[in-house]
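As structure tokens, one chain now follows by itself in the form predicted alone.
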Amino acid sequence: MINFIQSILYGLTIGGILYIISIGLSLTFGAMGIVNFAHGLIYAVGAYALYSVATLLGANFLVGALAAVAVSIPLAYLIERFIIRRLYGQSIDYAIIATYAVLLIGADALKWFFGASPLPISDPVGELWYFGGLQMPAFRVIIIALSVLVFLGLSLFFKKTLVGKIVVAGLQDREAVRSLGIKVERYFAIVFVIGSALAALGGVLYAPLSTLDPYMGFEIIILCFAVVIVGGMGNLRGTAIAAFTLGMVHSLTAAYLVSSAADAMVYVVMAVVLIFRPIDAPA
């Protein structure tokens, strides 16, 4: 019972690190209609951008993890002006194309700057907590309790602020809020680098779990694709929902069935979750 519970509270880490991905992906999604792959690259520059300032240079953790966030900001916002504004009401292929090509620019840039190597970094906190029987690295626990706060954060910013109103209108109909002279397409813009921050965030407290590689944004980008179908696009309680169940799924298939099945199992729930309500159902 024991390791079950525990074999809980880690998939609440990974479902919380998926949230922080996810949410600016949802919204992407769901808003602008846009398959965005360059999330997946702001992922893996946030953990890199900690790697060098944290690792490299010698600063603190969170300095680097300042660093990583401030660095995804011009990198969103040149990704956002030159490549995903172009493509609003265009044909869906083109955004996977070329959204897929800047992923790609973008790993093969990491790999020829930092090398194909695996890259570690170490656990910031480095404590055990315990509770009752249980154990649990203390950094695994400021993730949950970070990702609610994101949470938090992002319901009150939809619902008290002036962005955050305009967003959900024109999520729900972007005609109607067009039609009272808003350009929504700029808040739509200003939510978008809110979003790769938070990818850049996640990429930052994923790395102390794991190790870099130039190609991570390749494997978090279709897990969280996965979260967003589940969730539901532009759904931020489904998305947050979504992301903590799956990531109960992922480590529970790796503690009790096979390890190397536990990313299949997420995309046996989409499949799933597809079967019973299509994509274009509303979520």
Second form
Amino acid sequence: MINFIQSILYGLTIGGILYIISIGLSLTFGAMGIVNFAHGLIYAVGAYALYSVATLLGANFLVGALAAVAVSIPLAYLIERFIIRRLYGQSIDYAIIATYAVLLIGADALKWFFGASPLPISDPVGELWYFGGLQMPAFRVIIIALSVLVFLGLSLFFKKTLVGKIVVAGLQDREAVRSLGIKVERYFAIVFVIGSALAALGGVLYAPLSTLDPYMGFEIIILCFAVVIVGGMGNLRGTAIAAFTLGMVHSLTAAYLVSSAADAMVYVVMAVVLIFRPIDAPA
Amino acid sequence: MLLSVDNLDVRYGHAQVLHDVSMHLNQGELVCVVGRNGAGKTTLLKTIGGFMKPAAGSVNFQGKRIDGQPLEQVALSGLKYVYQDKRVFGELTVRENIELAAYPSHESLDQAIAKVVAIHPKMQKLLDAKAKGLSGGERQILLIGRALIGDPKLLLIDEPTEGLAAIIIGEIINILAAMKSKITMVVVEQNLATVSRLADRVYVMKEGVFSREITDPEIIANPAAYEDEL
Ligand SMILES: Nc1ncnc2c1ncn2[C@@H]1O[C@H](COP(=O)(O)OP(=O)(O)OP(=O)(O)O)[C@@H](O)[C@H]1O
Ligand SMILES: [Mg+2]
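Right, the form predicted alone is done; let's see the coordinates for the form predicted in complex with the partner chain.
After this comes the whole thing, all chains and molecules, with the earlier chain placed first.
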């Protein structure tokens, strides 16, 4: 029983990280119909920025985390301004090719700077917390708490701010928002940058649980696509539910079935959902 | 002349839907466009409203050429289109729907809400309801009220009574009749009884061309005189 609860808690950690990374992907997909592989690069850059500042320069982990988020903002802005914005209304194939190219080029640039071998980042807290008979690394508890905070923060943002409301309306009907005289793409760009900063944060949170490698963006982006597909493109609550569910599937498969099948099981669940979900009527 | 549409050709891909369509509108007029399903009425309004680019021809509004300009810019220049399918932002409340329309205008939220409530006082009670819960008639009233925010110079209203219950239709007609003295409108309408009540002038559209323009008030008042031309 203790083991089971522990696996659930580990699943929540993975789910939380998946959620934090997937939200930006889901919004870009839902709002603009753009499949954005470059999102995986932002995630990897976040992790490497943390490594550079915290490990190479020897600064505090928190400083490294802030640096990672700070680096992601101009990078996301450039990607939005020069690549994503040109893909509006184009065929989805162009988006796949263009953003995949960004991910590839970026991953090779990371390899060139940092080398191909995996780099470790140590657990920044390094403590175990005990809850009754359970033990949890404190860092994982912090991840779960952070992902809940991100969820609450985004919910408030989309409910209460004008930018958030414009994006919610634009997710449903972009043309109708434009016909009010609102340049809706500008607001999508703001949300794109927020989503990217969260992807960098996801990289920061995941790095200590694993190791860095230049191609880490490829693995995560496919998992996040599964989350977006299961949760529904542009569906904020659906993305959260899907992320935590798939995180759980991942963790329970690793604990009770075959650990190397954990990723595969996520895709099996995605396929099952796709088979049984009624086809959404187009808005 | 407030609006001048000259020799418009409009296509969807290879299919040409409008052929050499010209129309004009004077300040203060209410012009109805009538025609069968598929005649091209919505296509005409959407082309004037900046949603589509014509393949040929031009649209001049307040003396400025607007065809080919971005939709946002056309809207901000004072020309608002009200959708045929009564689409509101369903996930937002009525108040938030109004807020979004007020934001790019010079009006405060309170002024904007007052405008919508003025055309239909019952909207006051619905301000905090999600727009997806509104009835068809309530949606239409919200859309028309919302289109008035920012003091547009011209409204393009696409089949405002389509699919609504008879009692609501009467209400919408009253709202439009009351707006008539204050704002210039193009109204697409299939119900000729409504047309005869509202229109100063009528264009009959048939398979992408204007087959007739009716200016004589006596003929307009007597729909039997032109109903078989649709
Ligand atoms: N997006 C589109 N792509 C291709 N063809 C279209 C499109 N929209 C409309 N059409 C075609 O253009 C023609 C005119 O359509 P339009 O919607 O302008 O007609 P309408 O007069 O508004 O009809 P209704 O009374 O049914 O609203 C129709 O033959 C229609 O099938
Ligand atoms: Mg129509």
